[in-house]
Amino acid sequence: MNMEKFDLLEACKDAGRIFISGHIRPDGDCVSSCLAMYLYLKKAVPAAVVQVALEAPSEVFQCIKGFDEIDSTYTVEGAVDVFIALDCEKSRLGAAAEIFDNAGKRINIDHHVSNERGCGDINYVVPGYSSTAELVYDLFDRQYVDAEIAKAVYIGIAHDTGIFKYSNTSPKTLRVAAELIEYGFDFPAVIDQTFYEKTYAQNQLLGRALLESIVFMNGNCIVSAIDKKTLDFYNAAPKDLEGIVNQLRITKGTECAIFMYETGNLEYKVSLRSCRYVDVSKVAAFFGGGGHVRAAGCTVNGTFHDVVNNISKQIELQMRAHEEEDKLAVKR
C-alpha cells in the first residue's frame, strides 16, 4: 500500500487523454471525487482531453458542475494515456475495467480498508482518511481550485462522513471542510440537495422499509428489505434507496443496521452500518464486499432469511469478542 502523496500534475503533464472513473453504483464520495478531479484537471492540464465516466449517478448530484458531462456509455475515442481510478480498486470499476487495463499509466486513489495494495502504477491509498474526496483535495495545487471544485470536494466528504458524524471524521477533515467553505459556495444548500431532499416515491420506500423492519439479536440489530416487486411497483432504482440504511442505524439501542434489496433471483445487495464497535467492513469482506469500519456493503445469495442468518452470524462473532474484551477490562 502506498500512502505517499505524489505530484498529480507531474503524473499527468504529458497526457493527451485522461480518463477518470470510479466504482459501480457510485455514491456521493465517488461522484464528487470524480467530478472534482475532472474539473481540476480541465483547468490544470488544459492541453489534455479529460473524460469522466460512471454508471448513471443519482440526480441529486446535478448541483455539481460537470455532472451533465459524465459519460455512462464508457465511450473512448483514442488511447488513454492516464486512467485515474477513484474510490475503489479494479474489480469494482465495472465497464471501465478494460479501459483501465489498456491505459498507458494507471493511478489509484482510494480510502477503503478493503483495497489493501492499490491497483495502479501509482497508488495513493490511505484507509484512515474520511473519504476519497479528501485524498483528492490533498493532491490539488490550490492555485487551480475554485468554488465549484471546492463544492464537489465538500459534498464528497460530507457524504462519506454522514455529514461529519461518523468515526472517520478527523480533526484534519474538519479543517479541510472549513478551508473549502471559504471558497464561498452555499454549503447548507448542497447538503439539503444531495443528502436530505427526497422525492415522494423515495419517502414512500423509506416509510415501507421502516414499517417492515425487524429488530433482533436482543435489540442489537435491525434489518429491512425491499423486494424487486416493490421496486418495480414504484418504478424505483437503487439510487432511490439511498439513506434508508442510515435511518435504520439511528434506531435507539441498536448497534448494527442491515438494509437489503433484491437484485435478482435469490440475490440481494446488502448495506451495513454500525454505531460503536462492530467492524462492518469485515462482515462485508467475508461475503466478497468491502467498505469502511462503520459503513460497508456486499452482495449475498439466498432467501431473505438465509442472508439475514448468514450476515448476523458474522456480526454475532464480533459482538461476542467485544463482550469478552469488556469482561477482561472489568477484571483488570
Given for the second form:
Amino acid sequence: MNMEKFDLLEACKDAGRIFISGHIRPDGDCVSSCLAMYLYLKKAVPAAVVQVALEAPSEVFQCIKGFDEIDSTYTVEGAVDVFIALDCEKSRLGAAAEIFDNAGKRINIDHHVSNERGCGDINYVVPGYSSTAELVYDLFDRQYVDAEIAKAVYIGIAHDTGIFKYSNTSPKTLRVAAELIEYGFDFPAVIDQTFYEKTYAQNQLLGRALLESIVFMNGNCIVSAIDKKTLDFYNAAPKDLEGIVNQLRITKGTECAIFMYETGNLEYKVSLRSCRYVDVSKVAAFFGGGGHVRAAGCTVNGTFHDVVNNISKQIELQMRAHEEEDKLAVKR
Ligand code: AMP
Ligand code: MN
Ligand code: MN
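Got the form predicted alone; any chance of the form predicted in complex with adenosine monophosphate too?
Every chain and every other molecule in the complex is listed next, the one we just looked at coming first.
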C-alpha cells in the first residue's frame, strides 16, 4: 500500500505543464477532486501551465469554479511534465491514458480497494478513505486554500459518502468537513444543487427503476435495469441514472442492490451496493471491474437474465460463506 503522504508542491515545483485527469464517466468525487487540484496548483505553482481534462461531466457541477475550463477533447499543447491521475488507476483514464504514458512524472491519488498498488511514480492510494477529495486535501498547503477550493473538496467528500452517511465516513472526514465549511461557502445550496436536485426525466427513470425492480434470493437482493430503448425515450445519459442504485440499496431487508443499464448490444454497466457484509468490490473484480467494499461497478456482457444470474452467483457464494461463519460463531 502507498498510504504515505508526499510533498505535492515539491513534486510539481519544476513542472512547466501539469495535466490533471480522472476516470471515465466522472462522478462527483472525480470532478471535485480534479477541480480542487486544478484551482490549488494554479495558485500554488503559478509558473506552470495547469490543464484539467475529463469526459463531459454533469452540468450540476457548474457551481464549482473552473468547471468551464475542463477540456473534454484531451488536447495537449506541449510536453506534460507532471500527470496527476485522480480517483482511478490508469485503466479507467479513458482518452487520458495515452497522455499519462507519455508524461515525465506520474502521480496517482485514489481510494479504490481495487487499485492495489497505484499506477504512478508517486502514489497516495488509501483504500477505504472516504473520497479522493479528502486525500487531495491532505496534500494541500493550507496557505493556498480558499473558499472555492474548500467548496470543491467539500462537494467531493459529500458525494462519495452519500452526504456523510456511508461507512467510509471517518471521524477525520467530519473534522475535515467542519474545517472546510469555515471557509464560508453556501454548503447547503451546493449539496442540493449537485446531489439532491433531479430533473423530471431523472425522477421518471428512478420511478421506473423502482417499479420494475425485483427482489430475489429470499429478499436478500434487489435488481433493476433500464434498457437502451428507455434511455433513448428520455434522451438520458448515464449521469441521469446516478442515485438509483442507492435508493434500491435502502430497501428494508436487502443486503445487496444491483442496478444495470444497457450500454450496447448485450452489454450492461452494472452498479453494485451492499449494506453489511458482502464485499461487492470482489464481485465487480470477478467481472473485470472494481470499486469499494460497499460500492462497486463493472461492465458485463449478456442478456439481462445472464447478467443477473452471473452476478448473483458471486453474491450467493459470499452469502453462503457468511452463513457458515455465523453457524460456526453460534457453535463457539
Ligand atoms: P458506480 O456503481 O458506477 O457508482 O461505481 C461505484 C464505485 O465503483 C465508484 O467508486 C466507481 O469509481 C467504482 N467503479 C465503478 N465501475 C468500475 C470499474 N469498471 N472498475 C473499477 N472501479 C469501478
Ligand atoms: Mn469516482
Ligand atoms: Mn471516489
